[in-house]
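Next comes just one chain, in structure tokens: the form predicted on its own.
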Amino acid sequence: MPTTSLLGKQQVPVGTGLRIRLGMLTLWVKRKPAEWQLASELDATSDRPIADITQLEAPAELPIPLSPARFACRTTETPTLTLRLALADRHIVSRPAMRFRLLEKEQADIFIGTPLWLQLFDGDRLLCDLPTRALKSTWFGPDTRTGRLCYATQTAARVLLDDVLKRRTGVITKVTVINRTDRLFIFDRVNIPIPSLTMYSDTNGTIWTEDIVVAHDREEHATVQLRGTAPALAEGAELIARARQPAPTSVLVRAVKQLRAER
């Protein structure tokens, strides 16, 4: 079942529920006469690249150890949820698992994977907005007063798309890294402005963001430019989620210390 099969409406009659699994996330939903009940957990031992939705027949029960969140609402004959996929709600700082060196006056395309978020709506009212993987927080900036709180991930920074597709469990971003200097640079970490990216699905069900370009033109300084169009490698790309925080594609986002000189 492709990940995109989660998209759309799901009827949840009173007394029944849903169990939704994606990545490390399992989410239980129960419908009562005038409320929704939701419980979730992240299991680090499981990372499913496909969606799994199970209907829970009446009398549906949520897992006993978990404390459900309750959302009061009007009684209706046909309670319906809308499920959507989304990108992370913060920038993601990704570090290569192995050092990645970029020669002077060169450029390279690398592929970075980031986790999906799962959103549930009652009509246009958001009930939950949850990551499908456990993530650590990190601070990105030159000091504690300048910068932003981000999520931290590790990437293989793969240069061959086939290697990425074999391991897909989230969203793929193609990053074009350009070294305009006369020095060799080490790819140290990259700050991806995930909330400003749009998300697409191709004909194979692979999830992509728009492409980005990281240009390094002097020491300790780089910029990130958003392509603003469907990813070039996503065949038959269809838009499935707009950016959380839209930004003009012509605006350059400064990314400090993404690459550093090899001395």
Contents of the next structure:
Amino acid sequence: MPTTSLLGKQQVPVGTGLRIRLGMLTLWVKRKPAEWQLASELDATSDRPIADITQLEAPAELPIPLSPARFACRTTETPTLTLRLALADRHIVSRPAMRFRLLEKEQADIFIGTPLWLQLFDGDRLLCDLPTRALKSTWFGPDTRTGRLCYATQTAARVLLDDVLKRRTGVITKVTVINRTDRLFIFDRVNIPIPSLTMYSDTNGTIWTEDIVVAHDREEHATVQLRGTAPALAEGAELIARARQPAPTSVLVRAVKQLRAER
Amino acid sequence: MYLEIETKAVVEATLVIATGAVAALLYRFMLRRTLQNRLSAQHRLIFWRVGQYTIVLLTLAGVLKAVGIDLSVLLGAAGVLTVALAFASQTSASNLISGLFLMGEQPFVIGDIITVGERTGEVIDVGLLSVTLRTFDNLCVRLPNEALFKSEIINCSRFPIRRCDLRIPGLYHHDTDLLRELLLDVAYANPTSLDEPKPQVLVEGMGPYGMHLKLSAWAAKDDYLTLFSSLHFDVLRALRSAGIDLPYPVQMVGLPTELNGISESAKRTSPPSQP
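Could you give the coordinates for the form predicted together with the partner chain, as opposed to the form predicted on its own above?
Let's see the whole complex now, leading with the same chain.
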């Protein structure tokens, strides 16, 4: 089932539960008379691109080795959970698996996949906000004093959309890389301001963020510009999650050192 | 008549105290409204303390004046006392001046983790005379500003990321390339170790049994202790599963032949009988 089918409300009568699987994440939910119990696990050996949600009949049991988180709440006749998808809560630094070069005065569109986050709400109250993949942190900055902690991912930096759609996992961001200099440009890594991006889904259930433009205009300097509109390639784009953080006022984010020119 | 004057003085003094209290509350409110997001917690504390002491002194002067005590007499007496106090309070003055320098220089702020001498802890208060630390075993340590000013202060939380170093003694017969790869794999696999800056294995020198290696990995400052501890466990586990033993000091003890003879004859000698 497409990932977007997870979205929406799920009734969980008292005594029953849910098992939600997406990516490496498995999340168990159990409803008790006056509380929710949640347990989650990230298993790096099983990465499911397809979402899967299963109703656990009464008496639903959580896996024994996991200690559940308990959330006290009022007893209601029809306990309902709301499932939402979200983007990462930190910037993501994506490094091409194979070094990507761009000729002088050239531009290219590449597609970068980043992981999804799964959120569970009781009404409008957040119960959990979990990544669907195990991510390592990385440091992005000119030195070890200034910069920011980001998540690290590797990207195949595909240039054809069909290749991306065949292997779709998570959320796709179209990055337009522009080399305005007179030198060959080596795309070493890019810092994507994910928390400032909006998430959309198209008619096929593919999840997109708004497009971004990385412009390299002079040595050791590049800017990332957020388009601020629905992605052009997503047919019938429908907004499914707003940005976690407001975009920087100038919509220009300095992305120093991740892009280098040589020759 | 006497009672009326006294009542008036008491009323005046009470009014002065009430005004002082209101002024202190207003000052605190203003400070919160205007400086909350502009200054650090430490600077706000300094502003608060300076204002607080000024308000207390002015209120005290107002109360004394209200009850009919001549301040000029007190100030005169204070002049005489100053000389005596100056001798008696050299340490306090030194702490005070050191405190002002520390506040200006700001080698740490409230909430930082610092190491001074053998003490490591979180700075919970920066006063005019001393700094208070809460150590990791939850002890409250008061460090005089003068001592701090003279000491080497290591601020463990100034920068957002920290490097964690592990020193691993290798044996000369070990395959150093294999050992290096194994250590790097352990560092990359650790979930708290950062992807960038990259983990490194460096040779620190040649020892009596083999090469001294250093594995360096980076972590967010809050994850430093987790990385430090887990990396030790992970390295030991990886070395054991690869069948690599770490060298340990071996002391050979040899006995000369004649001593061996004494030892053998001593064994044959029966112990003296007890009386």
